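Next comes just one chain, in C-alpha cells: the form predicted alone.
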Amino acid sequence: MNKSIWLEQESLFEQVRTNINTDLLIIGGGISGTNTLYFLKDSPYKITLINNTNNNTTCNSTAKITYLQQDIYTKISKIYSKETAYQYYKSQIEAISLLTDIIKKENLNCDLEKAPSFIFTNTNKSTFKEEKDFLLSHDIRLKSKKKLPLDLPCYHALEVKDTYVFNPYKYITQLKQKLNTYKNISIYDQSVATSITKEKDQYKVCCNGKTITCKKIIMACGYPFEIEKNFPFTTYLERSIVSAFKYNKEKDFSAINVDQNVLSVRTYKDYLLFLSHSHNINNKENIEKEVKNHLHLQKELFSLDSEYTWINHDIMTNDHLPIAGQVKNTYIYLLTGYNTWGMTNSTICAKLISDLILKKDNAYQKLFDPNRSTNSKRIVNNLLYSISSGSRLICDKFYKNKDFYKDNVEIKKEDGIIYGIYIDQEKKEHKVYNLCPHMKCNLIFNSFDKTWDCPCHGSRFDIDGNVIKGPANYDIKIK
C-alpha cells in the first residue's frame, strides 16, 4: 500500500470560502502549526489556522520523541561548540516534557508509549565514540549495549530510557478538534495560501481566491514561500523511504544508526517501521529504484514484506539546528528545518514562536534565530548546498527525458512551452506544465506515487497538475 501507516484522508474542517479578518494567521496544520496554536490558545488574539492537506510531513515521519538523535551533538559541536550542542540537548529535553504534558493534560488518545531509544553503529567508528563522550560528559544516563532489541547488525549501541513513541496523526487531529472549540480560534482544511502582500500595518494573504487580512503570520508549512529568498541555498531536502510491516516484539523501542547508510526503526503496536535510503533529493532522480532498493534491504534484514510503504521529506539545515523566529523587518515568523527530528523540534520551536508573540523570554531565541550569525563552516556548507541545487537545476534544463522513464511518460516542448505527459492504465493522457512554479525547476515523474516532483526543493503535484506539497503554491494544470 503506497501510503503512510498514520495517514487518514478525511478533512476535519471546512475550507476557506469567504474573506477573513484575524489577528494571527498560521499557515500549516501539521504538528508545528497545531502546537503553535495550542501554546497561543489562551492569548487575547483572534487566531486562524489554514491547512492545505493532511498529507503533510508530520504524517510521513516515523514520529519518535527522543533526544538521542544519531550524532547530532557531535555535528553541532564541530560547527559551533560543545556549549551550543548542550543547549540544543536541553531544548530537546524540554520539548519531550512539553509534548508529553500536552498529551496527558488534554487526555489525547494518541498511543503514547514510553520506549527506550538506541543509537548504534555496525563499524568501529570514531563518530560513535565522540557522541558517546559528549553524552557522558554531561552526565546523561545511558547504557552501552552490544546488540539491539531486534536482529540488526550492531557493533556497539547506546540506550536511553526516558523517550517515547506515539501516533502523530491522532495527536494532531484530536488536539485540533479540542482547539477548535475556543472562541478565538478558527481552523480550515483544503485551504491553500498562494501569495502574501503587505499593506501598511497588515498582511493580505490570498487563500482559495479569498483574502485573509492579518497582523502577523506564522509560517508552519515546512518550506516557507515568498519571504526567504536565500532559504533554498542554506538548506536542502532529504528524502527517505519508510515502510511498515507486522512484527512480533517484546517491548516498544526506537533505534537509528550513525553510519553513512542510515537505518532507522521503531515499533508501533504490532508493526515495525523501517526507514532507509536517505539522500539529498538533488542526488537521486529515480525514486522507484530507491523504493525497490529499500524493500529489497527490508526483505534481506527482516525476511518480511511491507504492508505500507511511503516517501518522507525532511528539511535539513546547514548547521544542524532548526530555524525558528521572526523574519527580519517583518511580522512573519518561521519554524522549520528540523533535520529529521520533527516531533521534538516542532514542539520547542512552537513554544518559542508563541513566546515571541506574547513577548515572553525564551532560552532558545538566539539558538534558533533565522538571522543567526554565520561562520566559516556554515559558509562552506552553504556553498556546497548551492552548488548541488544549482547543478540540479542546470542538468534538468538540458536533460528532461530521463532514461528510467517508461513509455507512458514523456517530456515535450511545444511552441516554446515544456509539458509533462503521463498515460495511465486506461490509456488516458494527463498533460501538465513541466516547470515548478516555485523556482522554475523541471519536474521529474515519480512512478511510485504517480506524482510530478521537483528535484530542487521538493514541491509535488498529482498527475493532473494539482499542487499537493510546497513550497510551490500554484498548480501546473493546463488552462
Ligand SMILES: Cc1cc2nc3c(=O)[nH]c(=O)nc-3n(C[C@H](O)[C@H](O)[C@H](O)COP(=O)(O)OP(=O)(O)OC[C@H]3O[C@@H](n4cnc5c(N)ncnc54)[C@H](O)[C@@H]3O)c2cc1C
Second form
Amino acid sequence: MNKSIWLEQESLFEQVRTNINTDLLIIGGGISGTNTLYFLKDSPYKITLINNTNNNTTCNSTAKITYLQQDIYTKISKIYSKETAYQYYKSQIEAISLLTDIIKKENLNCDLEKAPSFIFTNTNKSTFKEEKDFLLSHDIRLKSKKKLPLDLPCYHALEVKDTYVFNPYKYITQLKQKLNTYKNISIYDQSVATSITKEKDQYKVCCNGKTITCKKIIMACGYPFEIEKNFPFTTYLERSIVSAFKYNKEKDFSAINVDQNVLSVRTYKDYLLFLSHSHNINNKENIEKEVKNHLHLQKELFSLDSEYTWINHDIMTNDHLPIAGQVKNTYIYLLTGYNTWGMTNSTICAKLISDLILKKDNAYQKLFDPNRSTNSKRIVNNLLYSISSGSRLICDKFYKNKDFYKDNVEIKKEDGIIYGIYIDQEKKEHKVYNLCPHMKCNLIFNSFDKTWDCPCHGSRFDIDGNVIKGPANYDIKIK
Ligand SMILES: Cc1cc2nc3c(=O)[nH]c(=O)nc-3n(C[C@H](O)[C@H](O)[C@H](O)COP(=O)(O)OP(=O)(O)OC[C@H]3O[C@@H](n4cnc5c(N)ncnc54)[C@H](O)[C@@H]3O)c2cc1C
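Switching forms now, from the form predicted alone to the form predicted together with this ligand, please provide the structure.
Let us now look at the entire complex, which starts with that chain.
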C-alpha cells in the first residue's frame, strides 16, 4: 500500500496473546481511541486499548485543526437550525483548545504550528456567502480576501487565524507511548476484535483468537461492527487522493474550497499537501485513473511532481454531525462519523465519551447522540444513499469488471463462488474470495495500492486476503 507522508511504523506495541480481563476496552488506536484513552487515564478503571494498525484514517489525513470546514455551518443550518450549527461551531472551538492543551501539557513533539485557515471559492456560489453571513452573525473574527497565500484559482476567500496544523502520526504514537506507562493502561497493536458477545453484565470480545472480558466497550474503530445495524443507511464514505511535494512557502497555512470539485492544501515543513478528487466510494471510477487525474491536476496547478501520493476515506453522516455516545440498551460507546474533520471531532467526541463513562454532564451529548431523532431532510438523505448503495450491491453481482482491469487481475466464478485473482510481477498468482465478509459486496481491485477494496463500506484487504481496514474484521483468504 502507498504510504502517507506521516506514517513511520504500522505497529509499536505487542499483540494480544493471552486472555485479558479489563474494565474498559477501547477498540481502535487512531485519534479517537487515543484521545478517549487520554481523557480516561486518571479514572479508577483498568483500560485496555486494542488496535489493528497505525496505517489508519488518522495517519492518512491532512491533519488540519480548524473550525473553518468548507460550508458546514450552512449545511447544518439547512438540516436543523442556525442554533444547532452554532453549537457545532462551539464544539469545534472547544476541541481546538482541548487538543492543543494536550499537546502542550504532554510536551508532544508533533510539529504543531499555528496556521491560518482559509475557505475559498472559484465561483460566485451562494453557499459561500451564506457561510460568511453565518460566521459574521456570530462575531467570528475573519478577513475577506481575494487571493490565497499560494496561486490557486480563487474568486473569494475567508481567513481565520486561530487554527493549527500538526503531524497526526507523531501525535497519536507519542501520546500512546506516554499513556502506556500508566499502571491502569495496556495498549496492543496488530490485534483485531472479531466478535462481541454479551454474557450477563460482561462483554466477551474475541481478539487474535483470545478472549477479552470487559464491562464496557468504546468503539473507536472508524466504521463500527456488530452494532448500529442502521449505520450503513445514515452514513456514506468519501474517498480523496492526497499528495505531498517540496514547496517554497512564505508562511504556514491551510485552505479548502467550497466548490463541487474539492481542492484542499496545507503546508508541512518544506512540503505542500494537496488533496483533490473527493467522492463517494460507491462511485465506480478506476482508482488508478483517479490518481493519474489528481497528479495531472497537481502538475497543472503547481508545475511540480509529488514525492508521496496516497488515498484515504472517511465516514460522512447524512446530517453533517458526528456520531458519539452510548448505543441504546448497551454498554457500548461509539465515536465516529467526522465528515473529514476528525482532528477536532475526535477530540470533542472523546471528551464526551469519557464524561458519559465518568457520569459527568457534557454540553454535546444531545447534539452527537447516535440515537438522535431523524427529520425529513435526513430521511431524504437516507433514502438517496440507500438507493445508491443498494443499486451498487445489485450491479456488482452482475458486473464483470471487464474494462476495469488490466491483464494481471481476473474475477472468476467457480462452482458458484466468486474469486479475485491478482498476478504479481513474478507471475505468482494471489487468489482470494471476492466477497466482503461484512455485507457480502463484491470487491474491486485497487491497482494503485494493490488491495481488494469494498465499494460499499470501505473494507480493504491485501492481495493475500488479510483484512487491513474494517468494518470487515475477517480475512478473505482461501483456506
Ligand atoms: C483524505 C482525508 C483528509 C483528511 N484531512 C483531515 C484534516 O485535515 N483535518 C481533520 O480534522 N480531519 C481530516 N480528516 C478526517 C480524519 O482523518 C478522520 O476523521 C479521523 O482520522 C478518524 O479517526 P479515527 O480514530 O476515528 O479512525 P482511524 O484513524 O481509522 O482509527 C481507527 C483504528 O481502529 C483500528 N481498528 C479498526 N477495526 C478494528 C478492529 N476490529 N479491532 C481492532 N482495531 C481496529 C484501525 O486499525 C485504526 O487504527 C481527513 C480524512 C480524509 C479521508
